[in-house]
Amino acid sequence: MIERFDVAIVGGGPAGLSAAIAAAEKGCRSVAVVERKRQWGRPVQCAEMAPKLLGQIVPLDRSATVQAVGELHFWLDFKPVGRLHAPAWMLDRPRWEAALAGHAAALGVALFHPATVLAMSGNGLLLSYGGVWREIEARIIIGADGPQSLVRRLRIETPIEFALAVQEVLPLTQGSEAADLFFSPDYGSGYGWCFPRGGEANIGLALPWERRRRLRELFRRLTDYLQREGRIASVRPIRRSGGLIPVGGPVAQTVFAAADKEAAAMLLAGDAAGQCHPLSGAGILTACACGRLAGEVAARAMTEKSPAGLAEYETAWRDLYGGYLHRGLKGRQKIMAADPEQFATVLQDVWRFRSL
């Protein structure tokens, strides 16, 4: 039996719950959402800071939050070069996102989890649900399904550009209320932080993927430094994940009409469409906005009867974010090709923190 949604959204991540909920929220009759992970938020494949404003977006518990964080230190090779106000909060990742999919259930939202997309044409998915096979149709698909996205890759054959992530929790010696993040023009565009989390950090690297293959070494050099300086009382690793980051800045094109009758409208949302930014790679509050556009505009299509009208996604989401992703991709292409000797100058030129 083939089940029929108006919107069907793959990926439950911030992008994809998101959009879910303000689907439902504007009175879209009927939201599916595919999330293949098994736990929602697991494995934590993110830094999980997001910025204060993230609870005017979507619903924020505070028990979905780990503490606050004040300011942001920055170092270069290890030594301190300034420091930028930056009010955020370090999320419990999973909590949050469970509690955005109770959210989004108690809207009337189906949630297929976990439950794997096997195949998709025209306006179906075939999924792998509960142990058999389920297809499912949709008049609008939202692609909300991560960097390496499925959805995306069925309408661009041009291959995005990613940084490369390790990261591990590792425990404090004392709590803090800033966030430190670590230059080198060994990392070229790339960073590593260390985030607090109460009595553990989230401590991890990212270089461009041209840099990679000096991911462990460079990363073992920061956690063997925090420890020396007495940052952290182990390396021993209480969690440990890693993954891709867009940073090549948005895609082209994020709303694909139906080709015909029998197929799906598709929109793309989050990192599926390199909302993220290509200079700090934060994505949770770009995704968590984008995503509700997305899910906003694919309800007025559906109530109003008019599939044109998802062209308004694609204005909407760029006249908010265009400029701040582009500014994001130019500041990374500087800082690639800053000569050592300038790497200072340009480094604070671009994040536009506070000198010391």
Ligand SMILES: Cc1cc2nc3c(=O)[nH]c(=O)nc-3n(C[C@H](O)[C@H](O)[C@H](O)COP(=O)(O)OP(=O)(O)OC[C@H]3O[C@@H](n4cnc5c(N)ncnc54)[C@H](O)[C@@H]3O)c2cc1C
Contents of the next structure:
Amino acid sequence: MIERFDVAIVGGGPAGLSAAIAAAEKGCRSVAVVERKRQWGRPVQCAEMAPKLLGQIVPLDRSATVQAVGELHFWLDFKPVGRLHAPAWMLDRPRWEAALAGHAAALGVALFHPATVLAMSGNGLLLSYGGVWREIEARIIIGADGPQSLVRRLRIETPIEFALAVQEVLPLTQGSEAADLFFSPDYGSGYGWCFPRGGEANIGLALPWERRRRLRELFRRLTDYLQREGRIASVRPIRRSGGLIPVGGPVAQTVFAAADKEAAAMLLAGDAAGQCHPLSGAGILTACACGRLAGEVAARAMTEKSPAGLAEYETAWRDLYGGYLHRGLKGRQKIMAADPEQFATVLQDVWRFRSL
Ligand SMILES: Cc1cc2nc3c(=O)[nH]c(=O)nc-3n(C[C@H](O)[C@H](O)[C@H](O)COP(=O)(O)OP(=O)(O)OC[C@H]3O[C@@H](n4cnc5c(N)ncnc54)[C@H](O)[C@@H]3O)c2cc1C
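Output block for the form predicted in complex with this ligand, input the form predicted on its own:
Full complex below, order starting with the chain above.
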């Protein structure tokens, strides 16, 4: 039996769940999400910091946050150089994503979970679900399947640019309401972070792909420094993860009309669309905001029976976030091009922190 949906969303991360909630809220009766992780949001491949504004875009209960952060502290070669006021939440991503999934289910969204999209063609998706193959069909498919998106690769051949990141959860000696960002000419446009989450911290390092060979060595240098300074109690990780961050800016096209009556139209959202900030690597907020827009536009196209209306998504998200992502990309390129003597000035100029 093939189940048919108006909208099928590949990927139940921030972008996919936001798209599902928005589509259902806008009156689309038949929405499905396919997510392969056994537990929503786990493993956590994220430092879990998001601006407080997130709560105005998607449901965000305080129980899905670990703590607030007020300031970013900037370090260059392990010396303090600046500060920036940046009210943010440290999220508990598994708890938050599970809550979003619950919200979507309550709105009538069908959740295929855990299920993996193995293949796609025309309007059909082949899933591995509960130990068997299952086929579903949809009029509109939203690719919200993260940085290595299968949906994107079906439509766009150009590879996208990535930073590679590693992260460990390590015990802090003392809690903090400031998040630290560590820079060095060795990191190029990448940076290290120590983001507090109560008695622990997400500590990580992201480097441009071409510098990845030094990732583990430079990460160890960062954790050794934090231990020497008495900031962390141990370098024995509580959890360890890593992942790819799209840092080349958005892809050129995120709406693909159906090729014929048998095919589905496709939209891309979140990391699948490269909607992650190229300088900071922050993608949660844009994934949710653009996911919501994709869901709303898809619902409208279905309820008004106007597939041409899907083109609105391309304009809508670019109007809101195109400039922000473009400035991030320019900033990243400036840091990449800076020689070591200019590095401190360029860093301050691009990140716009208050010098100490
Ligand atoms: C180490 C690291 C630290 C980061 N820290 C931050 C941070 O502090 N703040 C911030 O804002 N951003 C951060 N980011 C970026 C942020 O995690 C992403 O931008 C954000 O998760 C994008 O959401 P998304 O829904 O587009 O993609 P994802 O979160 O990647 O979700 C995509 C989902 O699709 C599922 N999926 C993929 N393929 C399939 C398939 N074939 N079948 C079924 N399901 C599939 C995946 O399992 C996944 O759950 C970080 C990234 C990394 C790697």
